[in-house]
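One chain comes next, on its own, written out as C-alpha cells in the form predicted alone.
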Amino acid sequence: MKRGNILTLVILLGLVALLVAVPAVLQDRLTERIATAMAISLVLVVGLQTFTGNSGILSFAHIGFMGVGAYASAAITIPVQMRGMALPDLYEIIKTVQVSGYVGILIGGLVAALIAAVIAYPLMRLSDAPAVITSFALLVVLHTIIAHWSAVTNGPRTLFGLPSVTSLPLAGGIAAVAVVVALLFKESRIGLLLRASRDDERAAGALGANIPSLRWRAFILSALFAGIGGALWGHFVTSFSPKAFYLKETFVILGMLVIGGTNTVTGAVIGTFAVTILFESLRALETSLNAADIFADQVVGLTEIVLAMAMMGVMFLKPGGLFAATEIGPLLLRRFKKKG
C-alpha cells in the first residue's frame, strides 16, 4: 500500500477510534447513543462507497438491504418464548432456531448479500440513468415485500424483542473494518478495473473488463456491509418497522455519501460525521424551539429541508463532494511537499 493510503486508512481508523473514545471520556449517555448511530451510519455509508463511488452508479436499493439485514437476524435471535407474540406466523422450520445475536449479524449481513448475488446480476449491464432508476425500482421492491412478509416480519406492523447487544465498541470495530476494507477494494485490481469503467466505460471494456462481472462483485460486497449494518441498527433499537427502511433513510445516507464525496471513502467517512452533526444540532434546535413555544405551531421538518439546502450548497459549490477525487492521506502528503 502507497504512503498516502496508509496515512489515509491512519487518519480515517483514528476517526473511528476518537468517535468510540469520547463518549467513554465524557461519561454521557445519550452522547454514547448518537455515537453509536453514527459508527452504525459508517458502516451504511461506507459500505454504499464501495459500489457506487467505484462504479459510478449511485444504488437506491442500499437501504432495502439494510432492512434485509435487520429482519433476517432478528428472525433468528428474538427469543423464542417472545415469538409467539412478535411473530406469530414464523415458519416451523426456523421457529425454534435461535442464535446470538452476534452471529445474527452476521447472518443478517449474509442474508443481504446472497439476495444481492441472486436477484443483481442482470441489472449490472446498465448504465447512467436506467442503472439509477432499476435501483429505485428494486428498494420499491424490497421495501413491498418486507412491509408483506407477515410470517417473516410482521408485515406492516412494528417488530419487538430483538435482544440488545449493539454497543459502541462493537459498531465503532465493524465500522473501523468497512473502512479497511473498502480502502483495500478500492486499491484492489476490481477496484482500479471498475473505477476504470466508470470514467470510460467503452475503453475498458475494450481493454478485455468484465463489467457487469465487476459490478456485480461491488454490489455484493456494498450489500453485506448494509446488511451488516441493518441488523447492527435492529440490535440497537431493538423495535422497528418497515418505515424505517425506505425514502427518509435513504436520504440520510445518500445525503451523507454525497456531501463528503461520493469517489473517496474521505468522503464516506467525513459525510457521515457532518451530516450525523449537523442532524442532531438541527434536531436538538427543533426541540427547544417546540419547548420555548416560540412559534404558534410547532416546528416541524426542520431537520430535513436544512439537510436538502446542504446537500444543494455543496453540490453547487463542490459539485464532487468536500472530498471529491482524492483521499486525504495523498491531499496532505501533497501539501506538505509543496510548502517543504
Contents of the next structure:
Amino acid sequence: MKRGNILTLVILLGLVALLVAVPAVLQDRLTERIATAMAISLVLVVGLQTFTGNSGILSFAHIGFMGVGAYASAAITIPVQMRGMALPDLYEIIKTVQVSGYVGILIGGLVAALIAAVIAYPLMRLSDAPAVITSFALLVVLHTIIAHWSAVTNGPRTLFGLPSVTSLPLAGGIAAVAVVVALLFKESRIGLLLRASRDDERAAGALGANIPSLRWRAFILSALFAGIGGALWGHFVTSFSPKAFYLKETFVILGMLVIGGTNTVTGAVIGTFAVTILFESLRALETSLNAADIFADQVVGLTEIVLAMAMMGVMFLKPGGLFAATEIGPLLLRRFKKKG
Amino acid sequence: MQFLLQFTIDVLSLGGAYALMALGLVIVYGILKLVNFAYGELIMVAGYGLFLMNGSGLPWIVMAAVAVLIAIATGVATDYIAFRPVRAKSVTAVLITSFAFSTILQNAALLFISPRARNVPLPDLFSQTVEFAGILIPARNLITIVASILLLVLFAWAMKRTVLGIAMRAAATQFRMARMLGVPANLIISSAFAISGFFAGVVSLLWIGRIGSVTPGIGLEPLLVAFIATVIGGMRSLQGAVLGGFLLAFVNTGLNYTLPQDLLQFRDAFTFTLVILILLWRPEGLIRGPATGQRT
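Please give the other form, namely the form predicted together with its partner chain, since only the form predicted alone has been shown so far.
Okay, now the whole complex, with that chain kicking things off.
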C-alpha cells in the first residue's frame, strides 16, 4: 500500500473511532443513538460507494437490499415464542429456526448478496441511463415484494420483536470493516479495472476488461454491505415496516454519498458525517419549533428541504462532491509537500 | 361482447392518460437524454393549484386552465433550477438535482399545506356515468379518451408542421448539428420543459378526476407509469412513448382482470420485472428512435 492510502485509512478509521468514543465519554443516551444510526449509515453509504463509485453507475436498488437484509435477519432471529404473533404465516421450515442476532446480521447480509448475485448478473451489461432506470425498477420490484409477501414480512404492517443487539461498538466496528474493505477493493485489480471502465468504457473493454463481470462483483459486495447495514438497523430499531426501505431512505443515503463525493471512500465517510450532523440539528430545530407551538400546524419536511438544497448547492459548485477524485491521504500529502 | 367493450374502454381511457404522462417525460428525455425525476411533482403542483382555488368562485374551466399554467411554470422552473446549472457537467449531477428538486416540492407541500389528502373542486360531469350498450361507463373515462386523442393528434401535428416542432425534433436527433444551424439551445430546452409541464397539467386534471383529492406524494405513481411506458416504448421516440403508454395500460388492465386476488397485490412487481426484461432485450425500447448525437 502506498503512503497516501495508509494515511487515508488512518484518518478515516480515526473518525470512526472518534464516533464510537465520543458518546462513551459523554454518557448521553441520545448522542449514543445518533452515533449508532450514523455508524449504520456509514456501512450503507460506504457499501454503496464500492459499486457506484468504482463503476460510475448510480444505483437506486441499494435500499431494497437493505430491506432484504433486515427482513431476512428478522425472520430467523425473532424469538420463536413471539414469532407466532409477529409472523403467523411463516413457512414451517424456518418457523423453528432460531439464531442469535449476530448470526442473523451476517445471514441478512449473505441473503442480500445472494439475491443480488442472482438477479443482477444480466443487468450489469447496461450502462448510463438504462442502468439507472433498471436499478430504480429493481427498487420498486423489491419494495413491492417486501410490502406484500405477508408470510415472511408481515406485509405492509409493522414487523416487531427483533432482539436488540446493535450496540454502538458493533455498528462502529462493522463500519470500520466496511471502510477497510472499500479502500482495499478500490485499490485491488478488480477495482482498478472497474474504475478504468468508469472513465472510458470502450478503452477499458478494448484492453480486455470484462466489464459486466467486474460490475457484478462490485454489486455483490455492495449488496452484502447493504444487507448487513439493513440487518444492523433492524436490530437497532427492533420494529419497522416496508416504508422504511423506499424513496425517502434512498434519498438520504444517496445524498450522503453524493455530497461527500461518489468516487472516493473519503467522500462517502465525510458525506455521512456532514449529512447526519446537518440532519440531526435540523430535526432538533423542527422538534423545538413544534414544541414551542409557534406555527398553527406541525412543522414537517423542513429537514428534507434543507438537505435537498444542500445537495443541489454541492452539485452546482462541485459536481463531483466534496472529495471528487482524490482520497484525503494523498490530498494532504500533496499539500504538505507543496509547503515544504 | 359487453366484456370486450368494457375492457376496450378501460384500456383506452387508462392508456390515454398513461400516454400523456409518458409524452411529458419523454419530450425532455429525447432532447437532454436525462430523466426528470421531478416530473411527478408537476402533476402535484397542478393539483394543489386546483385545491387552493377551491371556493374562489371561478368557473371550473378557468381554474383548470390556471392549474395547467402552474404546471407549465413549474416545468420551466425545473429547467432553470435543477437542470441548467449542471446540465453540461455530469449525468449523475443532473439526476441528483432533479431528485432533490422533487423532494423540495414534495416537502414544501407537506410543510405549507398538509400531509393529509385535500379535496379538489371537480365539475359534476366527472362523477356521472353514461349507459351504453348495456354497460355503465364513468363519464371521466370518456373525457380522458377524447382529451388524450385530441391532444395526441394536436401534438403530432405541431411536431411535424410548426417551426418549434421541427426544431425540437432536430434537437432530439442531433443536438450539436441543430445548434450549428441556428436552433437556440436554451429556448428549445425550456420549450420542452414547458410542453412537459403542459402534459403534466392535463394529466393532473384527468388523474385527480379519478381520485378526487391531492396528496404530496400523488406524483409518484404517474412518474413510475411514465417511466415504464417510455422504457417499454422507446426512450428516444415520441411514438414509442405513446405505444408504451397504451401497452402498459393493456398489461395492467389485463392483469387486473385475470390475476387472482392474492397475486394482484404484486402487480407492480410484475410490470417492473417486465421493464427490466425489455431493457435487457432491447435497451433502446421497442421503437428505436433516430440515432442520437452528443448530449449538450
